[in-house]
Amino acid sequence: MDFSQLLADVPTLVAVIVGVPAVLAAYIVGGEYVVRLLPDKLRPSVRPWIWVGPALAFVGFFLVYPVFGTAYRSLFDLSGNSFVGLSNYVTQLSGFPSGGSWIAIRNNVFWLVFFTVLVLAFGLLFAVLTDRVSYESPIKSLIFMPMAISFVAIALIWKFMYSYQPPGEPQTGTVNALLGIFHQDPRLWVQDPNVANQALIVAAVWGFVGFAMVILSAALKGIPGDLLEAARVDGAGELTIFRRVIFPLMMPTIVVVGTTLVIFALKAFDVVYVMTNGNYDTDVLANRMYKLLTASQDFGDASAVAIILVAAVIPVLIFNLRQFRAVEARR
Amino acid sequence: MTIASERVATPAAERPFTPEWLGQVFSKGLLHVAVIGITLVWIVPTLGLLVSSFRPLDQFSSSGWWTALSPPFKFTLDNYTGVLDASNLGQSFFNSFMITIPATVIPVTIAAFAAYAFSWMKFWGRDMFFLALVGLLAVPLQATFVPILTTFVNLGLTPENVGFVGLWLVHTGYGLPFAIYLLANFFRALPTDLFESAEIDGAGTLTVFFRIVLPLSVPAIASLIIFQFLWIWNDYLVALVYVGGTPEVAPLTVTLANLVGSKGQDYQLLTAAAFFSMIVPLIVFFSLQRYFVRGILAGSVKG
């Protein structure tokens, strides 16, 4: 490693450490000073704009014109020169089972069903188990720890942790040594189309676990312990109060956590590339959107691909404004 | 009166060796038993790396990373100098840094800004744009590389030109919506007395912010700031997108992914290089866990 070099950039990034707040600030103290030079009338209709005009630019440029430029972009061919209709989503859609975008769909549908379902049980399961220990936080926050680190790294993780020898040799890999003290063969875990998916995605939801936990935690602290004592006064067991007091009681908080879920499965991207590019059958939207862009360079079929995904997400999105605008409605 | 005050104190559970209290310490011994083996299970990935990445290449390749926790112990900082020569690991740690903090100062800063004037200020179509925020939460990043892309080609904004600044303000475009939402909830719950008193005391505008919004926010402003550097700092698909696998740009996250292709048989070198962009966020999560914990919570439990 050649660190001459880098000590010659510390100096940029010192320069970026300051310029880049001196610039902000620079810009709100002049934005009010030009304000402030206004008549007193028109003031207060201009003094938000200073405000949240960046924000507004920022975000327009970079999330809500692009989307429609992806829409818009869909409907032309590779190079973008000629107007093709819709016929970049048939070759997304045609070919069912197995053709076109397909197999990445039922993937993601996979993903969507066992990453939300798995790492909604753990959580919750994990919150009520810590909640009754003394020493819960260092175990919540070592569960919480993989949260912290990238998706490439967790990739990296489970694809040791799935290491592979043949049979006979000793095994390297946790998960086949395992397998290995019960007399069974060792498997290919991340190799074989038919085991690969939920290979993947108990890579994911290993790395998910904790923020559900940290949650669903959280909401079950809030419940108030009167209410659990009179039903244990009332002779209820501990799992008919889970049934019947805690279960209800966190529902608006599971579902906030599912959706939140339910967007990252969709958007499954950084484990599915690093373990398997999508191969063995491992395909998913986000993946197969990046291959088109990059491999293939056809940015048809990839905003075809992309606004695939945003159909996907509609739902989730539209179900989110509502509970936004039910808990504006309580304030 | 005693009597039956210390009969409530004591139930039948309390007392030794009745079949009541025998079930409570089995369950109780159940469920320590339960918690441990969990939280065992979910560490051992991340130790079985961290020990690996100590062990020598030879042991590395012909037993597992549990055999090097029993005598003779057997350690090396080896794969650490490796793959720390035969890569641009150092590069990109600088670059994860270059890109990490201005990723994280601009957003912060321009959404503070914001979260103000939407949560004290009035102007025409405020919970309009509001509710486009919480719903551009939701939208795949995957539906805004194409114009982006294209745009920044055309306007020269590539690493080439440019080096980190287009991601940065990718970045900034990107994190926005999550980092509005969260500041502008908590400048919302500040209350309106501390406002109206400033305004009568003459206060202008910059100072009731800089003065008395900020400094009553630091918890929520820490909290956005840790949760948005680990978000970046870990990032892999805006990163590759937009400055791909150059090593004088590429931060961590996609250095180390590259290896996985390049050096996928020299699997004792990965281990150390993975463990190596897994520092940094380690040592700001276990030190500043509480604001990282409060992040998550204020981003999702108001959903």
The other form holds:
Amino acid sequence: MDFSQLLADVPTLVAVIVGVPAVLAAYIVGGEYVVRLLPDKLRPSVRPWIWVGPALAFVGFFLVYPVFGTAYRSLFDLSGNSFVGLSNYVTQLSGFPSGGSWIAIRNNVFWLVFFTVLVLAFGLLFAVLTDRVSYESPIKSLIFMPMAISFVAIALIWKFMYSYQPPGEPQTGTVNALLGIFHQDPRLWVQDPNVANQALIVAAVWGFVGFAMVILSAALKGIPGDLLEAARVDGAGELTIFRRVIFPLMMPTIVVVGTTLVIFALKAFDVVYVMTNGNYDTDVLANRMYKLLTASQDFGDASAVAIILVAAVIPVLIFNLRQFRAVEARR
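Next, give the form predicted alone, keeping in mind that what was shown is the form predicted in complex with its partner chain.
So it's only the chain below, everything else dropped.
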């Protein structure tokens, strides 16, 4: 870009830097001015909507409207001109167990179970083992570090980790190199349908376990130390204390973290797209939707898959909101 182009962009840059704060300030001052003109009885009920209104408008425009638009689009054919009703859903949900979207649905269930359980298990394990030790901070920082990078980068890292070379040649992939140390033949980890899903889930677990560890560690530190000491005075062992005291008190947090992980598992995309693109029986709903939308240009079927995914996520979101409210009610 030449200097003249930079000069041409300066007014736009200044307008953004000055205009956005100016609009925000005008909205705040104007909103408060309007509220003060109202009767005293109405002010407490109107003022919250002045502040929440813009956020609700953004959510409605960028989240709610697209959902209804996608649901409407899913009732039309590939071109979007002919109304076909639920035909796209029938196409995606036909051919059980290996036709339509059933392989993707099966893999999403596989992710939901194993990804959620493994992240929770390792997150809880690391939270308990590193609690109140002298090297707690550096260890937790190392475990949390993968969360600082994108899942696309995590997928690329593990794609190299699983790299395969024929037997007898130097293994550039870390996993197959470790197998060579134990005199085992290298494996096609992400190209073998028998283990490809497991390999992808391991990569995602490595990237997400730090999140679970931090949240669960905060819940663990919220347990009163006097309660644990009283249990030890009564003769309870550490395993009994964990099973009878720590785990029940952490259960609300575990449930909230678990439902968050379930949502992530249902909409898993990055790791699958980068490592296999859904090949080798690793397809998931989000990746199938993307392929129908981009490769096949089939907007009707892609919209139907998107609505199936939304329908799977909404009950979990509702459950998650109820858990948040239950936790807040206990405080």
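Residue numbers count along the first chain shown, from 1. We call the rigid core the largest set of C-alpha positions that still match within 1.5 Å between the two forms. Small disclaimer: the values here were computed from a predicted structure and weren't measured.
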| query | finding |
| --- | --- |
| Core superposition between the two forms, C-alpha change of residue 64 at least 2 Å | no |
| C-alpha of residue 262 moved at least 2 Å between the two forms on rigid core | no |
| Large Cα shift (2 Å or above) at residue 291 between the two forms, core-fitted | no |
